[in-house]
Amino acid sequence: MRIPRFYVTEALSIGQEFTLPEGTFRHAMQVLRLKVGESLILFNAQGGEYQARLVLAGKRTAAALIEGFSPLNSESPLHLTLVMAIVKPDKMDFALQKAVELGVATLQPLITQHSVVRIGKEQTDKKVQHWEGVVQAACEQSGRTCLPPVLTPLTLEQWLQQPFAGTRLILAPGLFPRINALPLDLPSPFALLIGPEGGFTDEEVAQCQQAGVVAVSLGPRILRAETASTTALALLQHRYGDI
């Protein structure tokens, strides 16, 4: 059986007896319903994780004792920043959930000409917090000892406008390169632009490509937005990453 890993926030040592935080006991109590003397994993995002067992198993409280640490380290050598349109919110989730697996960096939403989904100044907090959680839910399972930021939304102008030292690349139907095509000397961060349901309008590609972002191709045929997220991520860590 796989042993259950739970991300906090608190700083934790071995030997201590850490109680765990009720967002993580509902999960570990109420959900998997461990019992005291079960292993559990640690991390708080600062590298390596704790190794524990379960001594306290109560009503409203559960507590666990860190016997261990080990320096795991199962993050990408690959520094990659996703630039996602928002989507759906069902196609959302999954598109941050694989990509928090094939290990990005940090995710960026964005906003473009053909975004579906609008959101108000107002329902921005709770989105970022939604989505955080989406990332923190694939950490714990992917075996992630960090946690990848979930930017506040932009529009494309305002993203093409920040400094950005490494490649920049936008995925677009159309006679472009693929990705394994690419030279493998390209500079080091990157960031991958991907469209909404109805993808970039041929301005805004233009736009990017004006703004030195490189324009790639998956191919002939049109991939949903969630699907070419997933695809071009894992093409980029196969050539450049630890895949």
Second form
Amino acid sequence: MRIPRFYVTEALSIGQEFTLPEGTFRHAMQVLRLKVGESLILFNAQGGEYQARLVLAGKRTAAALIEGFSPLNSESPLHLTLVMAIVKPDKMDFALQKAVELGVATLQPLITQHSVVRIGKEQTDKKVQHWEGVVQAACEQSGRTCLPPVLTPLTLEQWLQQPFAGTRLILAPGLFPRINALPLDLPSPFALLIGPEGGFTDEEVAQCQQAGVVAVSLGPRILRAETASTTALALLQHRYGDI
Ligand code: SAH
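Provide the structure of the form predicted in complex with ligand SAH, given the form predicted alone shown above.
Once more the chain from above appears, this time first in line as the rest of the complex follows.
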């Protein structure tokens, strides 16, 4: 069986008897039902991961002895922000999970003209917290050693106003170049914009192009937003990253 991995925020060191924080405790004990003596991996996104063994498994508390450290780095050399229009919750979760597996560095939810799902100010924090949970679980599962931040949602105008030194791409169906036709020496970091279920409006695509964002196409078929993001990320990792 795969050794379960847990993200924690605390500092970790070899030889330490580490009391599992509440969320980790619930996941490890109540969901995975780990027993004393079983192995687990802890990481805190400060680089590498720690091998640990459960030494205490009580009803309310559990502790793991940290036995080793691996300075492994599973992060991609492609530094990419996925600027993802907010889509329906299950699709958004899927897109974010796959984006983490595919090595994105940062997640920027985007509000566009055709966003079907609109979230009020009061709901935004809850949404972001939920997405952070999706990202954390995907990091734990996929062996990532960093936790991509989920930024506060922005409108397209707000996002375009932000300075960005690198390459910005917008995915839009149409007669735009394919990802494999992009020059290999484009400056890093990258940002990739994906539209919502209803797509970007022509005006939004034009607005992006005027701001220097490069429009790219994924070919003649219309993909759902979550398929488009997953596909484009795989292609970009293949061309500029580590796939
Ligand atoms: N009805 C919309 C489709 C939206 S699909 C339209 O015709 O525009 C959701 C998003 O996925 C799009 O906004 C775009 O960012 C991306 N996408 C889907 N298929 C694509 C393709 N063939 N090429 C480029 N981007 C695509």
